[in-house]
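There is one chain below, alone, in structure tokens, taken in the form predicted on its own.
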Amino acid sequence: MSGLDGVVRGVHGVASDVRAGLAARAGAQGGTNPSGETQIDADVWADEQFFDALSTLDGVGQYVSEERADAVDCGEGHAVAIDPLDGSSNLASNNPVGTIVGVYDAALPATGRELVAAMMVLYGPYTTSVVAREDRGAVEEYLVEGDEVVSRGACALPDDPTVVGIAGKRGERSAACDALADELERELKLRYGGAMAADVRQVLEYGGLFGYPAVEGAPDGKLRVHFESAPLAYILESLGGGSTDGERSLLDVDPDGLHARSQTFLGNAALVERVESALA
């Protein structure tokens, strides 16, 4: 079994347990994560589940989590960066949450060009994962039901985009971003649910654009490069789509620390080009 096989199986093995434990932890408050955001108990608990499953695998050299200030040295091998519970604030209203994983062939911090695999797990009405790997010819989706993991086949990004979701309030984004959002929302269906995994899954299903721009209070954007932006950019670009921080592919963003943030846009290549033109 390759190192990537072990990570994929490890994430799938934990996913059902995480889903089963969410209801009991939906309202419990935790502390503050290294990015200064309020945690709930589920954030810390999910991180512990994934750490126990992944940190002891052969081929995993670093475990780096949105919920931990520092990287954990696990030996030799790939660096695994994880957002254990993306969109955890959605738990209180029983809306979808997810898990995002990036597997890097370099110690972190590093650019997304060092990614060799990325995963996005979505805990919706049922649990699915989307997996992109450098050693596979296609991006695949899986249905995760308990101990059973069933392939749903290769993913494809629709050529005719229909949905858009750009986070942030009018007036808190730049004037150029507000104008772009207005333009796209007249052309496409507005979809924004507060969990990046769920919003990006809408883009994969219907084609379109998801964006989390710089806003007042988060001038570098809200999303973390290692745990969120770069892994999902890897998936989108593997499908022939695009990603940008407003100027360049998110895979080319060079983070200055483990928890560095970036303005983030992901979707069909033509829409990503429009973002860069609008924000230039």
Contents of the next structure:
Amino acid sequence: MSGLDGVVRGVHGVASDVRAGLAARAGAQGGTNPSGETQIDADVWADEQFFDALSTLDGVGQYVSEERADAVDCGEGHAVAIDPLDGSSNLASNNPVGTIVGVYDAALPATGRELVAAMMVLYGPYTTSVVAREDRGAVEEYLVEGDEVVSRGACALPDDPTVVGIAGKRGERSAACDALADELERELKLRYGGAMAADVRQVLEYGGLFGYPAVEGAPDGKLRVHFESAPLAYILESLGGGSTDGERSLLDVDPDGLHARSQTFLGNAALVERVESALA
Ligand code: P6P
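Moving on from the form predicted on its own, kindly provide the form predicted together with 6-O-phosphono-alpha-D-fructofuranose (P6P) as a structure.
Entire complex below, previous chain first.
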């Protein structure tokens, strides 16, 4: 079994247990993560589940989590970067949450060009995962039910975009971003739900654009390069879509620390080009 097989199976092997444990852990634990955000009980618990499943695998050399300040040395092999419970504030309102994993062939911090695989697990009405790997030709989606993992086939990004979701409040984004959001929301249907994995899955299904721009008080936006922006950019670009921080592919963003953030847009390539033109 390759190192990538081990990570994919490890994430799939925990996903159903994570899903089953969410309802009882939807409250805030009182701690904050390294990004200064309030930790939900489930954030810490999910991180422990994935750490136990991944950190001892052959071929995993580093475990780096949105919930841990420092990287954990696991020996030799790939660096696994994880947002164990993406969008965890959605638990209180029973809205979808996810898990995002990036597998890097380099110690972190590193650019997304070092990614060799990325996974996006979505805990919605049912649990699915989207998996992009350098050693596979297609980006595949799986249905995860208990211990059963069944392929739902190859993903394909629709050519014609339908949805748009750009975070932030008007007046707290740049005027150029506000104008772009107004324009796109006249053209496309608004889809924004507070969990990147769920919103990006809408883009994969219907075509469109997701974004978290620079906002007042957060010049690099909110999303973390290693755990959120780069792995999902890897998936979108593997499907012929695009990504940008406003100037360049998110895979070329060079993070200056494990928890570095980046302004983030992902979706159909033509829409990403419009973002770069509008924000130039
Ligand atoms: P806001 C979740 O906390 C997250 O990191 C992403 O999953 C999501 O897209 C974003 O933050 C939501 O942020 O400011 O709209 O609550």
